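The chain below stands alone, shown as structure tokens; this is the form predicted alone.
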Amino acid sequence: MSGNPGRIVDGLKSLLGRDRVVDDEAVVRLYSREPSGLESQALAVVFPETVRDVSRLARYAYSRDLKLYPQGSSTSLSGSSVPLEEGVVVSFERMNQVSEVSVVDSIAVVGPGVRIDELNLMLAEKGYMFPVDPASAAVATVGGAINSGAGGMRSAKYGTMRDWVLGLQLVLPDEHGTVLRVGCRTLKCRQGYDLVRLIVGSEGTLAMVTEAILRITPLPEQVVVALAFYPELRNVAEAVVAVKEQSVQPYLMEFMDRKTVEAAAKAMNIPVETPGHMLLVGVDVNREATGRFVEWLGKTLRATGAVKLHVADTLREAEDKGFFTLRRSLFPAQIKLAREAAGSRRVLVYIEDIAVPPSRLVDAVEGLRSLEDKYGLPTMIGGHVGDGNLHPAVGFDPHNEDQARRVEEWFEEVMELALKLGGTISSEHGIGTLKRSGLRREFEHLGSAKALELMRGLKRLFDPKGILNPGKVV
């Protein structure tokens, strides 16, 4: 960065207005951390309100080699939104307008600061939804979800952000603060190389998203939901196979292993009998077929060994009966148990994000439990088993060198396990800072180390001075 930090901040205030630049240390600290516990400290937080603000900011930063850290709501778990070098956080929370919703065209045009749950409340009035639902959807923003390539519980049926972003307005970190539009308002679109998908999941390292054209879809008419508990892991795997082999694509399919179920119920004071490994399955149906699918789902899960089973006709009934309570308790329980295991309230929580073919679920969970024993690290395991995405988590006191060393080694071995089982080291949380070595390992495992060179070349092309979220991904 060229220039005195104080002058840089004063220059930003002159450029954008004092109400759009905050340098109060306490406030800046809040915007310089992640839920995992990773944190740093930026010079200031900038709150652009228009694409013109973002363009002027990019031009200013380019001329002064000022690092910019784009941010949605800072719910990342991979280190992707934490400042690494002296610079400013760019919070898009004020760019939260929904410009257009067209059910005929199946699109919503929104600003990057629009919260996903708030968008869905608006869409629900028209009988539509945006189906990507990360666990943090209540606070997660569209821009943050685009940058991370987010998924969620409905990814078993609807996939991730890559499947639902049609077009983007971007600002490039160059001498002009170039404003660029890529993609289309139509569901079919061929513009040569797919720059939209390149940006989705790029973690704010290539360009700043200032508007998105999202694909929307009708709300399901009805969703039948079952909560089942199994005595053995193989029973869970058999249930997943049984559902999918009957030509049913689950609306959601979630998993928590026995030890995690027991720990979460205890940690969060959930008064429910939890005898075994948990499988939560939802299937969207026509209203007239509800009874038939309730019977079919119950019969299928009992036949695969469920020892306790609850079935609801609708999502509302499932919510009212607490079917989702255990699954939604996973992250807060991971934080609480991490503090207990580390013997400290100051903990870092590493929440892994591997994916394996769903057919290798048993091997993955057994492998994770072996690593728990090897490193003496209490581990909670849950995730989106419908697409093989698992989120094992451990916590540690970063000031305890032995704990930190064991967790780092565990983290590396978890990624290695995923690769051995034909999976990937990251599914929806991104690479950030925590998984850069894992990304290299995955491409080496595939015999494709050259891919990293291509990615670095793309980074230089989009961001010639390396000012946009430096030190992340590659």
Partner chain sequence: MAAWGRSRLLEEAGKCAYCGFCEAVCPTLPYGRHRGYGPRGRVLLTAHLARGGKASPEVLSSIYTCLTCAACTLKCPAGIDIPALVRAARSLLVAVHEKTII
Second form
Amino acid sequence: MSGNPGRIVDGLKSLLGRDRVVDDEAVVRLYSREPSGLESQALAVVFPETVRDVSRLARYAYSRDLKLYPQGSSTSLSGSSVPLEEGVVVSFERMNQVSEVSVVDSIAVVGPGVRIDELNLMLAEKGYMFPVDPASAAVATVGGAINSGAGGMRSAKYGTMRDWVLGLQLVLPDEHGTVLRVGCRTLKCRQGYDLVRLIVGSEGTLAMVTEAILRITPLPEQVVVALAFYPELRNVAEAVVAVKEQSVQPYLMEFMDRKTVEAAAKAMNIPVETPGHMLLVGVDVNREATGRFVEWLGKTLRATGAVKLHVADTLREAEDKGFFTLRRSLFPAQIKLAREAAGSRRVLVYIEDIAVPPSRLVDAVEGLRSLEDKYGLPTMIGGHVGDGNLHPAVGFDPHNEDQARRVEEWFEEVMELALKLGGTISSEHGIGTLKRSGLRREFEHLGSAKALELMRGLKRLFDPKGILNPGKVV
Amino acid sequence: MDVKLILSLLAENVERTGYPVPVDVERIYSWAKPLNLPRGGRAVLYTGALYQLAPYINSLVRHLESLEGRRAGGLALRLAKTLGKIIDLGKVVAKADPGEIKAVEEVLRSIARLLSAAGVEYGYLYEDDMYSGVILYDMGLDEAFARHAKMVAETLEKSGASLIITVDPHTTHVLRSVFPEYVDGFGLEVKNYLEILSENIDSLKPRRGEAGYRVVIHDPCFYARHEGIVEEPRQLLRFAGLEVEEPPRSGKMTYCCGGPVEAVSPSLSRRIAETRLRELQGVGGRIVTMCPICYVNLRRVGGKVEDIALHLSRRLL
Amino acid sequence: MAAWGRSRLLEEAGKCAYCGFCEAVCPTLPYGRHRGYGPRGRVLLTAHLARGGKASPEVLSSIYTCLTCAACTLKCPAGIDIPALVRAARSLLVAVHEKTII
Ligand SMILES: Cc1cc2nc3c(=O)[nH]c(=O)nc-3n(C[C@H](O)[C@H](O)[C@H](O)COP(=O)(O)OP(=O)(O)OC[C@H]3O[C@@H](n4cnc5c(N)ncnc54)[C@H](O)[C@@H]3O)c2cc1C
Ligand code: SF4
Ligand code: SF4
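Could you drop in the structure for the form predicted in complex with its partner chain? We only have the form predicted alone so far.
Below is the entire complex, every chain and molecule, led by the chain shown above.
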């Protein structure tokens, strides 16, 4: 970077206007951290309001070797949105317009700063939805979700971000701050190499997303929901098989193992009559078929050994009856338990993000439990069983060196376990800084070290000077 | 630290005069004159003067807003270098909207009449109806607040009452949930008039034969979230024969009117109020407020709003 | 309750996971210049002040524009009473500037 920090900030102010640059140290720190616990200190935050702002910023940064760190709501858990070296955070929070919703074309055209729930609130008025629903949807932005390749509870049925982004407007970190559009506003699109999918999940390392054409889909007419508790892990796996063998693709299928259910219930004061391994299944149905599916779901889950079973006709009813309370308590319970265990002021909760083929669920959970014993790290295990995505989480005190070291080793072994079971090290949270070694490991495991080389080449192609979110992913 | 100026202005006034803006004590209790309420008693009505002060505070906010507008962007608190000189509180107070003053006095009279109609026996405090000191509390002027609270508590205790009836969300919250923390041995029972009316609903009679109308309810944050008063106003409005509509954000998840930052940042306050007003208008129906701050703040952005006490008294008296 | 002192403030603010779940319901955030106008920012900035950090104009704006409406508290998975934190910070600021403020 050329020029001293004060000069850079002044330069940015005259480039974009004073109101689009904040350099108050304490405020900048708010943009230099993540829930993962990682933190640093950028020079300043800029708030582009138009694609032109972004393009001029890119050009300016290129000419001065200034590092740019794109950011949505910085809820990333992988280290991807924390600035590493001296540089400037580019916050997209002011580019939050929904410029078009077309039900006929099944698309929404939105700015990167739109929050996913906000979009869904608008779409719901038309009976539509954007189905990718990370647990952080209340705060996560479209730009952030695209770039971290987010998924959610409904992913078994609807997939992840890569299945719902049709087109993008991008700004490249090059000499001209090139603005380009890739993809289409039609569902079908054969535009040579698929640059849209390349950007999805690229964690802000290739280009800045300034607009997205998203695919939308009708809200299901009705969703019947069942909440079941099982004595044995094996039963849960059988239930998953039983549901799938009847050619039903559930709308959602969430899991928490027994220890986690007990811990969460205790931590958050949730009454659970007969604790066991929890399975929460939702199936979208036509209204007329409600009765039939409620009956079928109940029968199927009971036949596979559910000891306690609750069924609701609609999502609303399931909400009112508190079916989601346990699942949603996972994150707060993790925080609470970690604090109780660590007993110090600041704790970190590490949320892992592996996936295994759903058929290996039992092996995965048992493997995780034995790692828990090995490292003495109380672990909460919840996840999306529909797609095999598990989020084992541990809380720890980062200042406790012994604990921190154990967590690091645990972390490596969890990834190893996933690979051994034919899975992947990251399903939806991304690579960021925390999983760079894991990514290498995964490709080595696949005998495909070359893939990383290709990726590095792509990075150079998009970002010749290495100024856009450097130090992440590859 | 420019915000100090606005704060110190208000705080200084509370310390000197008992009120955040300089008004005659007479203006605080004159609303009650036509009612001949007894003085004191086992239960006393304590308004905390917030309804009465709202028009004057509003006038101050309008004034701050015009100052803020004159400078390029930025919070009132930032421009305030010369604030002490610019603002002559006396003049600001003189400019309060007489219509608004009349309206809030009518609200208080309606509340009093409703309580009587519900068979509640109570008295009034007249010149002892002091300001609760809520702004000192909000702004973190802890010691000043503790001193003021002690004074208020002593006055209330001296009245001999064991039950204090409050009429607005801020005073209710401060008296019921905050005073016990700040005033040693504060043991008076505090109830809001909506709670009392709801308890005595059987003694009230809706007027016959009059067609009801649709109202849309704006829950004040301090009722809904801090004091758990959500059902009572709905029950009363329905009992009065009105059709109650809910805005998208209501009950516990209500959306603030923006009032609490009106003095620190009038423009921010305005934008929040505009957003809320649009939301309320979108529902259709007459907009019901239950707090003097909500009332003036939504009015300041052009809202046609009316206090719940006026709706209730029209239908129940 | 009597405003929290420095150490209680830091303890409460230390519970924050920086998840941002509180932000969507905050009335001031959409109209503010930055994250400091929302609960997530406010929690961290109160801690910043409690640790003796600079009370810059941006920090003050953040702390004094809070409505103490508590919408955020209902959404916070860590159960943080954000209005109480904000008042504690305001009272710290008063204490620091005691001589000049009143
Ligand atoms: C409690 C909790 C639960 C979570 N649950 C889930 C879950 O269920 N599923 C899931 O997938 N994730 C989950 N996450 C992770 C995270 O919230 C999501 O990945 C989310 O999509 C990130 O959105 P954001 O706006 O916060 O992005 P940020 O964190 O700000 O950014 C994420 C990445 O995108 C880049 N980026 C952001 N905007 C742009 C842009 N306009 N152009 C280019 N690059 C950009 C950043 O540089 C960064 O690399 C969870 C996180 C938390 C804290
Ligand atoms: S209490 Fe303050 S931070 Fe919380 S929602 Fe209200 S204004 Fe926002
Ligand atoms: S919801 Fe609570 S824990 Fe999460 S960022 Fe807000 S204050 Fe912090």
